[in-house]
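Just one chain is shown here, as structure tokens, and it is the form predicted on its own.
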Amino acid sequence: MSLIAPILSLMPHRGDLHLLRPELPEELEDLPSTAEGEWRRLSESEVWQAQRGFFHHQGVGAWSKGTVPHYITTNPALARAYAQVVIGYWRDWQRDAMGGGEEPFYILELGAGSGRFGYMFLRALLELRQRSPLASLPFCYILSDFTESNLQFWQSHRSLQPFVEQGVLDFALFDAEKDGEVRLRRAGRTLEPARLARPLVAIANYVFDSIPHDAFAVKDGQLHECLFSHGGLALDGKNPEWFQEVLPEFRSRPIDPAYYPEPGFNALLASYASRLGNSTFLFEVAALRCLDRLRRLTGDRLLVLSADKGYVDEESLQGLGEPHLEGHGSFSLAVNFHAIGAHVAASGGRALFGGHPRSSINICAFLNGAPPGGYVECELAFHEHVVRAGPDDTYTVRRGAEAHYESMTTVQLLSLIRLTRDDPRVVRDCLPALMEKVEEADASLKKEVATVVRRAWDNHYPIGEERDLAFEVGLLMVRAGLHEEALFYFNASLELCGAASATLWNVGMCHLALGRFDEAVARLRRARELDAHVIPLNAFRPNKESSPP
């Protein structure tokens, strides 16, 4: 029996992040200026404010409408290589025989947005943890961020309460600006300066570009720094277009060389100033005064893993141009990763980068301070599951092969599936071309499919979206004469969307199917409740709000 709905059509990718501008005004100082007043550093601009009034407002609502990017920094190719570098780290630090006693290892994201990279991460971490010699190894989990409508929809997550019933997560607001402490909301303690008892991780996923940025230009060796206006215009991040109001324009003049109040900023400046031909670039201030902070709380033991787009080396940052706002709802700027290392390095630790250039993401470990044997199993991890073939491999692979869904085999797409380590957003992309296949399948790959979507599955951590993954999962499950698999999908569409005819009408029919009579005619006759149109063998739902025809 054949229950089989139109399938939505696939929602368009982002297109790729522009960086900067790749011209360099010969004059910055003659860019058409504003009002007297309106110039400043970037760093003290109103457009940082606007821009966390934007996410206070519009919470985890910001990456369930697709305002913001955020699938390649919360995947499961990126949790599960993120996972690995962490089990190196504690292995370099457990070898050793480190005190600690029965406090966890904890690990801080910050930004953590909706929580979906923590989910993944979480699972990945588990599974490898129960695998490896740390099977016992206490640790908890941090999500946080500044605003506490997200602390509020972790909390409230379904998904992860599993996580939270084991003492495997906590929650903290937590303002990577200024915080330099850690109060955890469940466990009803903080993490102060001091007293952590082992080394801390911390993650900065699509963090550190939308937090306040420098900007400076090098001139035939003089330092200046590139002063910022947004217009004039006054800017409410309430309103989530706020965005298009600004009208950025820089303008530069030479400064004295003690600019910042740390001695460590301003060298890095006085290098980049003797080293780079003329060029402008940013400086992360916000972010290397976030890492001195909890370099602070851990005792200068720390292991940060970043992904963001920008530059790790001192050759990318030649001739760069006026930098770029990139608005996305909010905005975000390339992160200069080489100052961000050359500080670390300044501080006695260590920057880890890839090894070729990176074509969508850079991932990037910092770490502070080292166990008496070394980084030996972090550094290998790092070079394994980043460098030689990593997430951003992954992710290009993915790109690549998303034009030729429909001419790849089963066998091919379960394939590419497996290596995205289970990906639910490259189930969904693959759907139209796994629904004409699968009835041709044997009954082994049949089975292999269901396996395959299984575990792709697990890793769905819904925010929200308009798709409903699980109704569209269910009809593959109904093409391939799968019906109780296909009862599983679309009673968790149930679950998670509510009631709906389409839904209700093909558990009736898969009941049927099965042979369910009592079953059946119950679900039936409750779609027809909902919707008395409702046609048989063609149920359809557009998305969430939306009725049936």
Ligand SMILES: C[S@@+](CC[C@H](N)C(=O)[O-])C[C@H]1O[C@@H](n2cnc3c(N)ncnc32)[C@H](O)[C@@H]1O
Given for the second form:
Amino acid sequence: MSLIAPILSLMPHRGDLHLLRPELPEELEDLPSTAEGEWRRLSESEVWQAQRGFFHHQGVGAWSKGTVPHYITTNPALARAYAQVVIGYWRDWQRDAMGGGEEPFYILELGAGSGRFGYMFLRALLELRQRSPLASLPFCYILSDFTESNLQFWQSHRSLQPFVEQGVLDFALFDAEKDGEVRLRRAGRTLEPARLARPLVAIANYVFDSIPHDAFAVKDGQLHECLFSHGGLALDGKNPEWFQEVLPEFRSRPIDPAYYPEPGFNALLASYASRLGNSTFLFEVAALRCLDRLRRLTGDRLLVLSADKGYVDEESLQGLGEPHLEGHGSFSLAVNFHAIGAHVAASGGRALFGGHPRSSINICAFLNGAPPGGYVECELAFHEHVVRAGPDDTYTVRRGAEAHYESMTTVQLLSLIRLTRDDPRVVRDCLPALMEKVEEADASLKKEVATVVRRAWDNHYPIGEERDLAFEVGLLMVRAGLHEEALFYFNASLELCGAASATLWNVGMCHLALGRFDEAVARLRRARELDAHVIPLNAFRPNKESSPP
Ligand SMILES: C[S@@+](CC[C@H](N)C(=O)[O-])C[C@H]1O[C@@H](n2cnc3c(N)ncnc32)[C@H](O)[C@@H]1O
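In place of the form predicted on its own, the structure of the form predicted together with the ligand is requested.
Following is the full complex, with the preceding chain placed first.
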């Protein structure tokens, strides 16, 4: 194996932020034997408790205020790619007509945060299932998190209600650091070891990077633990800026080979000691234990899909400097997917890795147990929808196109929205360009704009952001002269963001344009009651025969 120097351009990052220190590897200072008690194993540091405090207290605000990055793991391109892989997985298990009767296939999303990924995934999965030979296959998606704050948010979210009513969505408190069973809040039943009739899919996006890790250094073939100090301050995560107070520092000291109670973990550490040159590496102790518990729960029939920034091969673990805790409200560490893959392989399973050297996000599948015919469909779907060209490529192309929306044609902008699998964020970002161009489009292109934008709107899962996307899209439809369509969006804006005079005004003007005088007068009057000086913003240019009362 060649020992290569770290290649800075290979460094994974969360969004645009590099996660590892860009300096060349430096020796970690050894811990003096007289050191104070504040030095702990990283996984036992108080920062993890504070992290939990942050998510608990912030609830959905962690995402709606844009504090915690989440776009790259909660977009329709990723959701659809996962849905393709899950359909492939089910087809592999169904090929041999396994039993299970009416029991659903369960999909458990860990650390589901705002619920936005689950929403997009369910939409994609329902569509694909309908078009596949599995149209009547029963399944249930479980949104889970360790904190009740997120469950409360999902249970009251109107976009999720139709899935609940169809019986394809349930909710659960599931702590990835300790739970081995899943209690379904709606169904009132508990998924327990040896009681699951069918294999389980678990989804973990930006979760393994947020639960306890340990850190190690290899120095001349000898394994050291990297003990961690956060600077000694009392932390509880209540203050959303809490992580800025943390003063992370590492010191190393040699360790015994029997470091963990799990012999498999120690074997993996020993293999790193013998194969990595001088380097540091992270070890996902909480994620590995979580996977072991899920394997026990499912009788070793488990598919885990995970997206995170991290390392997938041993080469990229060579020559790394001190581990870096990246702060963004919460904090995260690059995930050592290589170690997770090696652990899964040691238990008889296998790992599939997506991505390429400059990936913004790594997408991995970990498979334990296998149907008699093997994972033909699942692997094909993973290859086609993740490896060959996948959500990471969609993300990169979108980033590149962003600066050129103004110079792209309407047809090109619509193609981009389709390529991103109907991404409402792309619609939002393209709006100024579409506004500029749509008036010049012919009638059939205007209709196409409405169709494509509506599909993306259907993927919109509001989490309380300040921007009123429905209102803005309504304005676009007015520009296109599609007043019925515009009414749909202005009414959505009233439902989501409350009665605002400008929105009511625009609703009135649309009715007027559609010849519905009474409806128009009622809305325009109401708008004036709310704001005597309401003006139609840039919503509407009344034509000669339509004038406000
Ligand atoms: C960085 S966020 C990722 C959220 C979402 N999956 C995404 O991609 O945007 C980490 C999530 O993990 C959850 N989490 C933290 N510790 C957890 C634990 N021990 N068990 C389960 N979830 C946990 C947090 O509440 C939060 O929802």
